[in-house]
Amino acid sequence: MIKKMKIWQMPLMVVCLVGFQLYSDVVFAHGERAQQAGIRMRTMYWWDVDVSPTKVKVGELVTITGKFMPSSFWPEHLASSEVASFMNIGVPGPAFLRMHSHVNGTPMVRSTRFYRGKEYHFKVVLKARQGGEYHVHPVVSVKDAGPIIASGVWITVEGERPDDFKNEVETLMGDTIDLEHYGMQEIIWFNAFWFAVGVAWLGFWFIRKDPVLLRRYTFIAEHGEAEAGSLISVKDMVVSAAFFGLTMVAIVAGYMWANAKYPNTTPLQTGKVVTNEIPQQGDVLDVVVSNAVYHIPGRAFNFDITVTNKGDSPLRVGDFATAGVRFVNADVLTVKPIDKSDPVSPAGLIVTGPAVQPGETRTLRVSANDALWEKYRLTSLIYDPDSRFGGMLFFYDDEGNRYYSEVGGVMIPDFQNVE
């Protein structure tokens, strides 16, 4: 194959490869559409995600709040959020400083457990560190499973980080330290010293009257290893002993110096924290799903729900959230997308049937249809090895109170009917 290749084809290949690199577009997203649809639908439900403000200057704070619930339909084969999870933020590198992170009021400096079917409220405070436009996502990272990403919000950070930008914190001893540059002075001196020692060692062996490598090689080749010992002089032995001794002294002295300068140190801290529990929603309604069908030609997901209203006011279905995408019933709610990439369909949910009265059990037909199914690659659910769905239905009473109910089950694809 290589023999047949003409020589002029080589530079052509280089041009093609370079051109391909130059043509590549900038990537903005975090792969939130890349994960399998069924996994996204049955792992985490996100709602009320809010970012404020969405336009800041370097050094100003951004607060991200919202709610999530690990799905009760969490796939058994997937590592559970109940083992180890971390409240995370999806940003391109340290463009922001994460100042605080709380879930249910518990600080999330460390990892924790999030239990299936439990509601959690999060709040993350960021400080803008570098100018730019960033798509920021709340993320729950689950050990051995991966990141589960909420829909992102664009944040514009104006200005560039000044040279005197500081990230100051106070130590337990009362000293104020700037984490932007903390410890760098010691690192520079420490490395400069050891580089000098290393270069001196090599210099001792190579800065000599005679050449070193080939002369020593030919000597050993001619006289054999039995005579090779004569290549080492007494001076070599003395200098090597001095290097050995001084290196040991330098290591011990450096250790003692560091202990004297930093007498109070602790090991790196880890271990899971227990997240506070918050009051969960009362027993207001029961919902049973049946006949869930995804009509591929029409990009419509239809299912029947049998709702039992245990409350004291009529309930109507307002929106359906799954995999970070939200389909809204325009008869109940008026919702505007937060920004150009907010995955909300303001009129994508059609519910056939009246409000469910208190004490009543009624079957409703729900249809979520929008191009968002395609855009967010949820239609690929039909290619999953486990074609089941999960999602969150939100019901509203006449006073605007909201109640949620998790729904899920088997999804049957319909390859022919638009419906």
Partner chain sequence: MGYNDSVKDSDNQSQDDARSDMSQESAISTPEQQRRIFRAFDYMLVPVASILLGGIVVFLVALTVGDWDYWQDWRDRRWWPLITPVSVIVAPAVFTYFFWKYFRLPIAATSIVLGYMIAAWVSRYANFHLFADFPMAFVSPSNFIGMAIILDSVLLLTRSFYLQGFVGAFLWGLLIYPLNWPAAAAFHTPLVWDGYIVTAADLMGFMYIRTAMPEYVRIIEESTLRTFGEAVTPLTAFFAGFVTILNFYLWVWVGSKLAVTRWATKLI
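Mind giving me the form predicted alone, seeing as the form predicted in complex with its partner chain was just shown?
Only one chain is given; partner chains and other molecules are left out.
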């Protein structure tokens, strides 16, 4: 019987519902806010991520491109991307088919190694499989460390998957098969068989007159495990042996049947591929970070950089990227967020100091100020036992050419107001 709600419970329920509505956008994210700030800031840097198009129909293709770099400040307690990594796409459920995946032009059908401080370009082609709206993320899965997630982009897929939707591939034997339905009949029969065996096994123990679990547990608790043998009858042993024999026969018969029907098979490939090298950025500038402070009341991250310009053109700081969040200097760039969830602050970067001239060494104050620090839970770094940050600074010359430099160091929290 359902009890009536008490009067004092009604305001509490209203507060919970309102809070859910206000903060429900958090659940739309695909995990990029859940990871620790220190992990997101010091593992993988992502930039130039592009998804095209963002509105497709079922069966149409979506291309995702971008760049990433494993951080030189990779946490020591975390497994490294140089051991084993895999380029992937994170999306809720089987909404897309991955048609192609490349990093630096190398097909990513296996895992590889991504070395710290090196730039990598990726391209993934997806085919829309199921209608809906999906938050899609580039992901690098690192062995023993888990997925390192980039910021996501919303993709709208119109229509529903038709019954004749196909995912056809050609095998090494020259046969064309549809992976949507291939082997489905065998899968159903095998699962139904083992489900029936499991139900029969449990049924044997639960149809007995004496309760199976609670009474036996109480008996052992009172008399000790040494007396547990007295609970097993000859009938129990005979039935158990029969089930064991049936299981062994089913396994052997299934192996023989599969070997006869599919004589030509290839084992799952576990080796690593070697990713192609691409030209890295030349020695254009040196950047040294000092005095990095996060001002908690003002949600402002300030740090000083000493820049040496080794190029031929003046350089200005255009944006700062960390943990998938981008702070832009509006005096240098005009950037608009891709969608409602794009973590970009179009005017969140303030740089104090003029452009760095060729051959000049100059100290600049960089301030990244925006509520994104709180929204993306990056302020939790101040409670980390290793409060170090990492990120990418992008510099631009007068012709729009871009140069990057990885920066990082110790972040000191400041609980006073920003001066």
